[in-house]
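First comes one chain, alone, set out as structure tokens in the form predicted on its own.
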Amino acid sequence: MLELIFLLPLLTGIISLFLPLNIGRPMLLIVALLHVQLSIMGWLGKLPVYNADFFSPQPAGMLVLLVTSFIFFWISLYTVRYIKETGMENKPVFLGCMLLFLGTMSMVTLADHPIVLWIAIEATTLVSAPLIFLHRSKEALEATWKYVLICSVGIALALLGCFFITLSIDIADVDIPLTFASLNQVAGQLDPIWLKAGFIFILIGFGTKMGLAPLHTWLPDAHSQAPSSASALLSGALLNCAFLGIYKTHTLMVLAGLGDFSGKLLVGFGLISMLVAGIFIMRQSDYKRMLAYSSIENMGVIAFGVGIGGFALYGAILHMIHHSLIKSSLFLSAGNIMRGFGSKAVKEVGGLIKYLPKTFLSFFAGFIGIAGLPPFGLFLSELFILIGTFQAHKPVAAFLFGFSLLLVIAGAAKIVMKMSFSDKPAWQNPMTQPQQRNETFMRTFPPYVLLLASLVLCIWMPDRLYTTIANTIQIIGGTING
């Protein structure tokens, strides 16, 4: 049954908390592999739904699920080696919470009931918080506390938004099951005032989890303190899950004839996120925080594209896919840099090309990809969004979009160039000298695969995946033809 996709990692995650490490590590890989298989079967419609009142394989959810499952498998490969090499504490907790995190995110992608969706997104916070607190430092405690507190407040607002949407059904006196599929069918009959109120609260609530500015403050700290594999999941998968909640509600708004209202809000939040990220990236001294601000910028790009609609919507969905692949790769490479240099500070990293050549290649290629330069997919997605913005006759928004992108590229380039080519060792301290022996195959191969996946999808996309994207966007007027 379809629910196995999230039940499998949830159950094995609980078991892993109590298993010895030599069993927990292979279990992580086996479950990750099975999850990929189940996700593909669910996507192809080969898994029946057990409880259709709560779960449904909708195209947008299946896209997020496939991306999550794919990156989780490669992150698992990296993680198994990473925890074997490091003196990480509480490794069973880490492995168990990774699986629980996968389970709750999978539940988000399949949830068709607004309250079940809310419960699943809230659950992602609870099971991922231990991943951030793993090192038990003062900074980790502060980051975890901020993550739980801010996201919980945001999620509480999203719950209020769900109640308002329910209220719009009651006021319209419509008798339907409380699912997104049913709501979409009668969207035009729902009360528009409460729908608007519901969307505002859901955008603020889930937008907090998605990392949209000015609600993003938990994200840089959490990404900075979490182990790199957890950061890769937080950025590559969790943010998409929060976006999914907003996207489903925006779909309802468009079908109710209120798409202009929700679209403008998305464009506004998107541009603010991009500008804020660009300003903060310029001043970063921590390369993991730099990647975190890049995630905020990319979530802004996605929100902006969805808000514009049309051809830009196609670009936004492509952006979501490629951002997950490239950003996961970058965080894994960042983990290798931390392992090699023993520091997250930009000033203590230099000469990557010389000291960690394999990691340099994946990190620098990832930078090219995340900067939206060819041949990676973000170049195409951002180009499509820009074209869509001009097609929508919004030149000012297009200018701000382009300016924000340049701001982010300039800030990130300064940091990445310094890390890659500067050869001014801050290594007078022998403890911070890079260690070439740490460039093991299992920690360098996964970032390459994730980057390669982005490249392949630029050249060739399976027809079935192409159809799923088309089905995701056509319902609200998106088009794949510029």
Given for the second form:
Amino acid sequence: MLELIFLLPLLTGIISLFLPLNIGRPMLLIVALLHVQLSIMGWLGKLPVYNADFFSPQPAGMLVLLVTSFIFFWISLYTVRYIKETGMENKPVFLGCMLLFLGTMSMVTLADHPIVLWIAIEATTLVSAPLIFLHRSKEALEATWKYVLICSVGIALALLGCFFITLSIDIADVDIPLTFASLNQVAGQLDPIWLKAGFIFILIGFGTKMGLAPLHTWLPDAHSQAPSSASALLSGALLNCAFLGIYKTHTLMVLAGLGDFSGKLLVGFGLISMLVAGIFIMRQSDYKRMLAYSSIENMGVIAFGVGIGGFALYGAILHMIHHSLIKSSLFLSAGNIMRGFGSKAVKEVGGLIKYLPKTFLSFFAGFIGIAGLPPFGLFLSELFILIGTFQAHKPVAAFLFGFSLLLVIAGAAKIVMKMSFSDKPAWQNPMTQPQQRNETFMRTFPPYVLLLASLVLCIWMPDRLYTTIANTIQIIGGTING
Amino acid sequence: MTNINDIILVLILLSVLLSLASNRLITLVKVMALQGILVSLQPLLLDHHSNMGSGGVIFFQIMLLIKGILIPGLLFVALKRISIKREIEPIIGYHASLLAGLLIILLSVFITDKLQSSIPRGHELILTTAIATMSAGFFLMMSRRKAITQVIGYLMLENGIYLVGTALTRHSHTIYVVEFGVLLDLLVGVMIMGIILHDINHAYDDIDTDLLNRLKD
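Alongside the form predicted on its own that was just displayed, please also present the structure of the form predicted together with the partner chain.
Expanding to the full complex; the earlier chain stays at the top.
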């Protein structure tokens, strides 16, 4: 049954909270592998749904599920090694929460009932809080507090939005079960005022979790303080899950004939996020914070593309997939740099190419990818979004889009170039000199695979994936032919 | 016309004002317990909920248990462990807060009046109370320094949203299983916040949120 996809990691997660470490580590890998297998089976429609009132395999959700499952497997491979090498407290809690995190995220992707979706997204906040808190420093404490409080308050507003959508059914006096699938069918009859109010609250609520500016304040702190594998999951998988909530509501709005309203809001939020990220990325002194701001920018790009619609919508979905692959790879590389140099400060890292050559390759290639340069996928998706914007006759939006992209690339390039090629890093003491033997295979291999996946998807995309994307975007007027 | 429904809603509004004016944290927790009980009683007494099954009755008992006893209990334990009696120097003083509370209520009456044509009839006071509770929760979060008061503000916001969900919408949509999930999330959320609260106190010897300013750009 389909629910196994999230029940399996949830149950094993709870169990492995209490297991000793030498059983917990292989268990993480095994569950990750099983999860990939189950996701593919669910993808191919081999798993029947047990409770159709709450869960159903919608194409948009299945896309996010497949991406989450894929990157989780490689991140768990990295984590197993990372956890062995670093001296952190409470490792079983970390492993257990990783699995619970996977479980709740899978639940988000499968949920079709708005309030079940809400429950799952709130649950992701709760189970990922211990992941951020792992290092137990004062900074980590502050980041966790901000994360839990800001996200909970934000998501509480999304619950209000869900209730407003329920109210719009009541007022219109339609008798249907409360699922997105059946809501979409009767969208035209629903009460437009409450639907609009519901969308605004859901956009604010899930937008907080997705990291759209100006609601992003928790994101740089949480992503920079969490251990690298947790940041990779937060950026690569969690943000997509929050986006899914907004996307489903946007679909409903478009079908109800209010697509203009919701699209404009998404474009506005997207552009603000990109500009804010571009401004803040300029003078970052911490490379993990830089990556976090880059995530805000990319979420802005996705929101922008979805808001524009048409061909840009195809670009936005592609952007989501490739961003997950490249950003999680970058965070894993950043973890390797941190293991090598023992610091998150840009000024204490230098000469990556000389000291950590394997990590340099994945980090620099990741930077090329995130900057939207060929041969990686973000080049295609950003190009598609730009073309889509021109097709929609919005030159001003297209100009702002391009300008903020350049801003981010310039800011990030300055930092990455300094880290990679500068000769003399300002080491405070010679003891922190990086050691090449730190580059173990299991920590350097996963970032390569994730980048390679983006590269392959750019050149060749499986037909099944292609048709699923087409099905996802077709209902709201998206097109895959420019 | 006075019916028990309106009395409960007025009591909720009073509890909102009381929470804005109280400077002792223990009192604040007690007010929250009272508000939780009132919020969970309210949907039981509405007309369109009159024919609820046994599942509904059990659900509302659990809701009362969680909102009225379990969550305030957790807050109480957290308060004991960090041993702080009263809120010192709030960002906005108590008298000003009380005045703000009154303004919030006025504003929510105004908003409800605007929305009157598009809500089910006879539910105006519920919407007023819900909006006032939510806004006061936000106000509490922003105007107090102690981290625990922020948690209480969050709970108040959640109470207001719950009032919209349980009292304003029909129950055929929000099935009890779903609402139970929401409650469970809330409970775990407060639990995790309590744990972090304890750690903040441990690390800084205080739970003043002004101390949390190490991370910035």
